[in-house]
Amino acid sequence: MNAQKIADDIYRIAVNIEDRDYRFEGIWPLPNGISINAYLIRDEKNVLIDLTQDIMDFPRDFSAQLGDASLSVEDIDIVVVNHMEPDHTGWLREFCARNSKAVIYCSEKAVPLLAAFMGIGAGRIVVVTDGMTLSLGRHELQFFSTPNIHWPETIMTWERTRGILFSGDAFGSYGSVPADVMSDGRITAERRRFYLDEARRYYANIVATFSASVLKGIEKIARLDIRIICPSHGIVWQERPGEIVEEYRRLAGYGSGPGEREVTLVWGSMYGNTEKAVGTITDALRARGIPVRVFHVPADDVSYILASAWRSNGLIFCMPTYDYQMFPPMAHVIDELLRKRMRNKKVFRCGSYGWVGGAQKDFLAMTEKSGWEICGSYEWKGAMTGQDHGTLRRLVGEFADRVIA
């Protein structure tokens, strides 16, 4: 990868994680990879906005890209830390060992993290305040406090002269970015849809818990004349930057308001008795014109279930009783949904049981404070009968009417 020019003396310095076995944050699958983006501003003072992770050959690649812009590590005067997470700062300790002059600009809350993660003391740090500006010569930076997007110390950096927002993890997405792509102005409509879909999954996995903070952050930057958005992951939004902002606004809104008139159905089955309900459920939903996305646990990764469930107004959990409780893979999924503060959902639960039930009681206890509207349930002993199919079809139809109400 070479350094990619965004505007006069402003470059994207990036690497891609493309190992299919690598899991982002140790959890989320990356079948299409992910980029880690930093940005270089050449001026009277040379500035890096964020760095990279100290894994694979990333530091070497990063240094080589600085060379593409006729600079070395030792030529950097300022490192702006928008976000302390190690995928953006993991190389900072080694970087500071090689460059003894660079000063770190960060929020006050980042200071103890710099000490804890990197052993960097206050003598090399300048604490930025909300709205503070910094002249580099031909460029002027302004810093905005945007806490909990998605750590408490996060900031965004605004390059005022050219209207470029360096947004950190906000407005990011999964998906590696090829060397010939970089921005939304260089991709096909199909590829644009891909990055938007991966932005939705990234949001549901990484940012959704902090949706209230996302909306506050969007409100803070609303008055800026944003011409380019440079996130820490994914493509640069150079042609239509407002598109990704509005997508994030919509995604954040699902955290407190109703979702789309659609259903995410998650099912798991031990011996096939619960599985036989899936066709009846999907038929009943589609008969009322309701889109439904179906996921099977534990086969389907929770990363994709989160992305679907986050935007759906209706959720259906189809699972058997297991040891007098919920089917464990389904309990894990529900726990993840609740951790993301997924509220205002209409929910239906069904499933088979053997000796006695117990899954429904366990389910209700787990979701008692979820903010979900439990719109019914149905359980059957052993194998489904024709009567069970009929009853379930009727109940799901009634549930569907509430989803679209």
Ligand SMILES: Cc1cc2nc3c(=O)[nH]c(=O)nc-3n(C[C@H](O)[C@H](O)[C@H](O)COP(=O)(O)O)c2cc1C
Second form
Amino acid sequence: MNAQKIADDIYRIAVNIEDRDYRFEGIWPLPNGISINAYLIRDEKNVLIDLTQDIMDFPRDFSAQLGDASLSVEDIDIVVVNHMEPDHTGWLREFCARNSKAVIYCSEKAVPLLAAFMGIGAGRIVVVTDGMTLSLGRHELQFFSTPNIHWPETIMTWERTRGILFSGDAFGSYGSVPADVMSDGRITAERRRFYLDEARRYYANIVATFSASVLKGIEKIARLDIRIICPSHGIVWQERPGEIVEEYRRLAGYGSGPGEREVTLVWGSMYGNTEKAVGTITDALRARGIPVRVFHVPADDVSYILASAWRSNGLIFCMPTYDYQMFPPMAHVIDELLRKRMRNKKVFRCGSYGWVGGAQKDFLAMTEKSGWEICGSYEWKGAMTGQDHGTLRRLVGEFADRVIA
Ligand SMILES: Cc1cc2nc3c(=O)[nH]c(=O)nc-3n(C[C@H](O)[C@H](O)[C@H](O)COP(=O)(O)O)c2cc1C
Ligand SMILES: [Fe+2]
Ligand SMILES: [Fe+2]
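Got the form predicted alone; any chance of the form predicted together with this ligand too?
What follows is the entire complex, opening with the chain shown before.
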């Protein structure tokens, strides 16, 4: 990769994870890769905002890109750590060993983390407070405390002179960013939609749990005249930065309010008896004009189910009984949804059983404290009869009315 110029003396220094077997945070699949972005401001003091992970040949690539801006590791005066997650700080220990003068700017909560993860002591750290400014010469920075988006010590860095927000993981997306792309101003509408979709999946996987903090953070930056948003993953939002902020406001709002008037349906089946219900349900929803996205477990990764379910007002789970409990892959999905503090959902569950059942009891126990409104359920023994299909169609119709109420 090459360093990419964003404005005078401001560059994006980025690497792409292209290994399709690599899972982000050890969990989330990356079929389209992901970029890890840092930013360089060249001034009387040279500043890096975030760094890179210490994997593959990223440090070497990163150093070479500093060269594109006629600088080397030794020329950096300040490293701003927006948050401490190792995808952006992994290389910091070695970086500080190579550059003994560089000072780290971070929040107070980051100080013990820098010691624990990197062995970096207070002597090399400047603690920034909320609203504090720093003049670099031609550019002026301001730091905002935005805790819990998504680590506790998170800050955002605001470049006041040009109106550029270095937002860390907020407003970021999965998806590699080719060298000739960089910003939303240089891509097709279709490609822009791709990054927006991947931003939603990123949000549901990584940020959703902290939605209340996201809303507070957005309030804090809302008064800024933002021209460009530079997140630590994905494209730079340069063309219409307000759109991704609004999208974040919407996504964070689903954490405490209703979702869209649509349904996410997740099904799993051993021998096809539960699978037979899926067509009946989707027909019943579509007859009422309700959009539905269908996922099959364990084939479809929970990363995508989270992204869909986070936005939907209605959730439908179809799974049989297995060892007196829910079909295990479905239990895993529901557990993940609840860990993300997904609440305020209207929910319907159905499935086949063979002996005395057990999935429904397990499902109700697991979701007891979920905040979900269990609007209905239906079970049948063995194969579905015509009567079962009729009953299910009617119950799903009633459920649909609740979803759009
Ligand atoms: C491994 C296994 C475990 C099962 N455990 C139970 C059970 O605990 N209780 C029950 O009522 N039926 C149980 N069954 C029966 C299934 O729930 C029943 O065959 C159902 O129709 C399967 O639905 P499917 O075709 O959608 O997989 C089990 C079946 C299998 C294969
Ligand atoms: Fe992070
Ligand atoms: Fe990150």
